[in-house]
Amino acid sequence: MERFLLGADQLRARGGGKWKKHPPEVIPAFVADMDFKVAPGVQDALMMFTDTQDYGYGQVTDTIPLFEAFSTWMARRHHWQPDPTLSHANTSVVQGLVATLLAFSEPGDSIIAQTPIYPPFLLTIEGTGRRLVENPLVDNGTRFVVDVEGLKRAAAQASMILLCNPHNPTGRVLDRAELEAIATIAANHNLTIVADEIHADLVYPGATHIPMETIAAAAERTVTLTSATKGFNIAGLRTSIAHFGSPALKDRFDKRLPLHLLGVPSRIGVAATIAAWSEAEAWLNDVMRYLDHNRQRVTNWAAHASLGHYPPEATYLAWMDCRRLDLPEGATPQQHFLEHAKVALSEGLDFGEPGQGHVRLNFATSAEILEDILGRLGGAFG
């Protein structure tokens, strides 16, 4: 059995919120935490923290090693090796796209994103007073691509384009082909590229993450925010990284933000991210074997259950078309399995309409409860 598995007594005995928010009598697999211990180099890191009850002010320079990590791990892991002093620490990625849509675009302004979406795009972008403008992914038959003659139209309107690669909740890793149409698109008409790259850890065989910042056409148009959050299973720790394509990208960042409003994260989340991208990669790679078992068991159980779905190409989550299911009228998917199942999946329409019918799964746990989530979801089907 992997080191890394919890049961169900343990993860309901813990604080979390993934199995707090629902009673009991519920699995939940909708928020995106693994049901896997950390690595053990991870836990050494905070155990130096708790063992010495060293919980005091860091010091200004705390971050650099955090910013050295990033570029070393980024570079052994996806070829591509950011120059660390073009680097922001914040506490997440979501913290990282509210604050570039600040720094980067003006209250009224067009913003493109892909839908269906990572829900916090639509909220950011609704609540910084931005205008959404979607360009819904396409469906080609074996996976959904991006509408490029979609985007060209929408580019017209726009300053700026957010980008979630790896997709969430699709899990598409976008091609080297549709990279280099964005980056042309975004620099014929002057726009800013934010992309969200927090699932690029989580890619599977036959499939290669490319940072957007590799692309020639949009590296000096690019802010790329990560964290080792997903990949290490740390969100709780509130540490995450924009890193800015150039330097005149990060001084207009830096000057349209006040100092101290966005806050730094804690010496905690700093140590438990450096000891991540430093000392974790053979946890890493233990972990994603054992996904691509959950996620083959997935692709086989959806594919039996007449349900629309292709394997993600990264990301431990599974976007589930079940329009085609005999549902009661007016109840959504979501709504059916929680109460029927017992089962908490992600509400689809909450990535946008593109979303209506389906549901978002979580298969990041242990192949038991992976399979206790199946039968129930089976056994509530109309």
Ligand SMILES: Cc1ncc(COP(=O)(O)O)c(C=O)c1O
Second form
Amino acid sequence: MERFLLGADQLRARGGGKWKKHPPEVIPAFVADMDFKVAPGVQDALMMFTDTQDYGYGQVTDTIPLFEAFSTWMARRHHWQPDPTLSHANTSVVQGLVATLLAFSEPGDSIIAQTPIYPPFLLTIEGTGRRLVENPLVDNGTRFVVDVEGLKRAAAQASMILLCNPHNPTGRVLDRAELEAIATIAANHNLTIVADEIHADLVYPGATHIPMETIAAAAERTVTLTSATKGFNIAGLRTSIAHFGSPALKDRFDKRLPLHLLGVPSRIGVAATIAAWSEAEAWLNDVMRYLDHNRQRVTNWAAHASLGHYPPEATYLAWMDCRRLDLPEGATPQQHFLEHAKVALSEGLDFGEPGQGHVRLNFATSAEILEDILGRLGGAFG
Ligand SMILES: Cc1ncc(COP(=O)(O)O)c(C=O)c1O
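Right, the form predicted on its own is done, so what does the form predicted in complex with this ligand look like?
Now the complete complex, all chains and molecules, led by this one.
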């Protein structure tokens, strides 16, 4: 058995929201946390704090090794060498999303997002008084792809594009041609590109993550938001990075937002993130092999169950179209499965209108729990 696996009883005994939100008879498969232990190197870094009860303030310079570890990891894993001095530490990627919206757009501006999309994209655009312009991904019969012509039309009225790559919820990893097309359109219309690449470390064989800042036409207008939290399962430690493709972008960000508005990540989160990027690659590779088995299992199961589903190229999230199932009317599939299968999935509509009739299933769990989830869902098909 893999050393990182946890059983349902162990998971229920912990305090995380995923296993605490619903009553114990419900299996959670919604929020994007993995039901796995962290890498030993990450755990050791955390224990350095707990063993010595070392919870005091740090220094401003604490982020320097964080930015260097980020740059080294990106270079090794993704062939991109971000400049450590153009980095900014945030507590979360969503915080970075709000901050970049405030720094690089004005109230009332139109912001492009490719729906269906991770719900905070929609909520932060609305919450900051900006206007959402949807450029829905298109189902081409084998996967979801960027609607380049639609993007050209949308770009004519927008000031920014929020990109999620790899894409949550569809699991698409945008290819070079798509990224080049987005970069060209952004350059033609002077759009700022905000690239949420938090799932970049969770790419399966067959796909390659290409950081937006490595696309020449995009680099100087791109802010990359990322963290070690998805790949290394440390989302509760609240540490992320915003990287600016040019000094001018960083300058504007620093000047537009009042000092101390954002706060800084904790020393504990910073240390765990450095350990993840420096010492945990073997763990990540093992986890990816395990997730790949789960991904194939979900894909085969979905095909037999007449669910609309394309295997994700990255992420441990399965986006499933339930509209061909004969489910009773009056409830969404998510509500139906919560009530009748006692499985908590993510609600498709939270990802925007194209999510109607869809659910998102998190398969980052043991094969045993996954079988329980799939068996329960199958039992509630109609
Ligand atoms: C695309 C995407 N961005 C951001 C986040 C959340 O990041 P954070 O917790 O750092 O705000 C998630 C979490 O699932 C996500 O899927």
